[in-house]
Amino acid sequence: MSGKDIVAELMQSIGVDPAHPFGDDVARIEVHENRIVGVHLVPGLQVDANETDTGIDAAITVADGARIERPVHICFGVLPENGIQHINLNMRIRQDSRASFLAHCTFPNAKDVQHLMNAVIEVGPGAHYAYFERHVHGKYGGVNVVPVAKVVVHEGAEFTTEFELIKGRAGRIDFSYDTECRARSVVEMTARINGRETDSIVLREKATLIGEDARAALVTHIALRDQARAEIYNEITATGDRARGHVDCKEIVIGEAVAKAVPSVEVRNPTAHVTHEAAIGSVDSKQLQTLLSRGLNEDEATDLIVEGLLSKKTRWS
């Protein structure tokens, strides 16, 4: 297929018009397997890429004091049942720049696909940088998603990550963020999966606040059915004065499914404060009877829960 088909079949496999997928002020990015099939810049943003024998090498910039206005969009995909994605990433968000960014990851008929990435994040001086990823799998489970981030936030910065997999089969994910926060930085990341059959799903993410004032939020919300498995590891540590930190965790389980939270948390200073929260269970039996009260059936209730766990309006909406 031609460049412009694969971009209309990546965009329709998302729930994307092709037909009108985005207006000119949209910066595009998309890649299927090892081809980088569509680019459309705008002003303040440089992306050098390469295709490699298995992926592409990227570097992306956000000029100084650029202001993107509008998100992003990048979308990385395999179509076929089977291969093989492997992205490297090195993405600099320079000093007072503002950006965020969308993307999309989508494999709808995989029963054999690597998705793998090896990020390196910097968040320059006062920038501010958002990065939403919503994932698409199909029903086979035949996905295995590895990123891993090492991410730097500088002075005064804010870095908001998402990951969000709600429909389709999870397949195997291991995930795992190492965040380094600066003085007077914000970061917040958080994670939404919905995981059910034999799915599997491993979470690490780690914030180290080593500047003063600096602040963390590791949000982890996942919900598990038949034979899912997941594994929660969130780190937080505090050396610098006056740092806060913050790790919620909350997991349903359904079925037989098995569910695991380690939170961690570490202050190496008096001033700092890190506080931590985790809830493992089955679903709350006084919303199950509200609902059934009002005439859902058990599956239905269920599934509006669980809904109500993972659901969270962004700017992305």
Given for the second form:
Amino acid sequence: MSGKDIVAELMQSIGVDPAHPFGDDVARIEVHENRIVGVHLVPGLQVDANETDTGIDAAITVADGARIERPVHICFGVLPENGIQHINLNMRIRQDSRASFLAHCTFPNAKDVQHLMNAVIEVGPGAHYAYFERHVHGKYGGVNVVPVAKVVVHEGAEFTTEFELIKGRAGRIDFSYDTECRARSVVEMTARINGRETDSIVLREKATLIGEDARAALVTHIALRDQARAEIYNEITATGDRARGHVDCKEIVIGEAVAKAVPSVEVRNPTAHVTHEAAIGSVDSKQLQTLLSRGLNEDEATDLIVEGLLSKKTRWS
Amino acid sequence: MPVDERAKRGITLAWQEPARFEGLSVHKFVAAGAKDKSRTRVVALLEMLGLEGARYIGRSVDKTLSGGERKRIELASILAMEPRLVLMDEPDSGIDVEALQHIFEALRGLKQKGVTVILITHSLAVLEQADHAFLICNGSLLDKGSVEKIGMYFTNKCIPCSHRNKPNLEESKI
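Any chance you could show the form predicted together with the partner chain after that form predicted alone?
Once more the chain from above appears, this time first in line as the rest of the complex follows.
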């Protein structure tokens, strides 16, 4: 299959019309298994990527002061039932630059697919970097997703990331982000995941607020049905003057699902302030009764409540 | 009969303190049980209740809305389902005077359509919207009749009362 055909199939799997995927002003990178099947760059964006036996090694740089107006589109996919994709990513968002990335990770037919990512991300002083990662999985639950990222957010920089896995079976997710937040930086990490059947989800998000006036929010919203399992470890440590942090973990469990949340908050500076809230339980009775009294049945009402919990938190399309 | 079955027959309720639905848009909430789920219809219902439809329809029914706003949005969701009988628990609680007039107008609209509305209230202003009234104290029905008659208990400040379940009718007379 040609690279063009693969790109078309990847686009179809994420609901994008292959005939009209994106305009020329949108930078794109498409990777299928270990093949780079499409690259289109715009000024200010540099990509050095090499194929390896099991994936790719990529260095992506947004130049000093660059403004990438339209979100850069990345598509990582494995279309066959079996396969491995190991991404080594070195992301540099240089000083005072601004860029957002919309990444689709698509495994629509997966029965035994490994999607592994090791990322080093550096958001330079004064830079703004937003990364939205949407997963499209099939019905078999045969995906093993293991993203591991080490992030440094420099002085005055902003880093926003949102991980969404709503469609299809989650499979097995073992997610780990570790972020160092320097002076006056702002970090917001959100994960929204829908687990069912025997899905297994482990999330580890850590923010260390070492700089003065650094701020971080870790938000996790998860819905679990059937025998799905989730363990959430959100951790914020504050050492900087006037650092501010907040952990928000909400999980709805339905049926035999099991959820565990372990928020960890550590403050080592009397001027810093970190809060956390965690709520795990079945569907809220008052919400349910309200929707039942509008004529929805219990399944319809539950689906609507879960849809709300898992709705987008940022303004991505 | 299960709540959803009752609702399918046109019976519904509004809480004193409406539920919050994090992430659920006003549009989806109002349209949930609606016969006409269109944006146009939802906007029109919000406007009827004094809320700028275009500004509210995309917002979440969560803590970013005031209690009064959520109350009116809940009422919009009830109007959308075109019910036959509505039970409303303290429709005026947490509502400012201006918003209350919109709620009263909506109640009058329901009445004109032949919908039965049961109001639970401690307020004379709400009581005056009714055609018939029942006085309940400490779990017992003490009196019933015209709004004017039951309104006397408000006028003469039945609360606090020293005569639980036994109102002093002499005191209650105007």
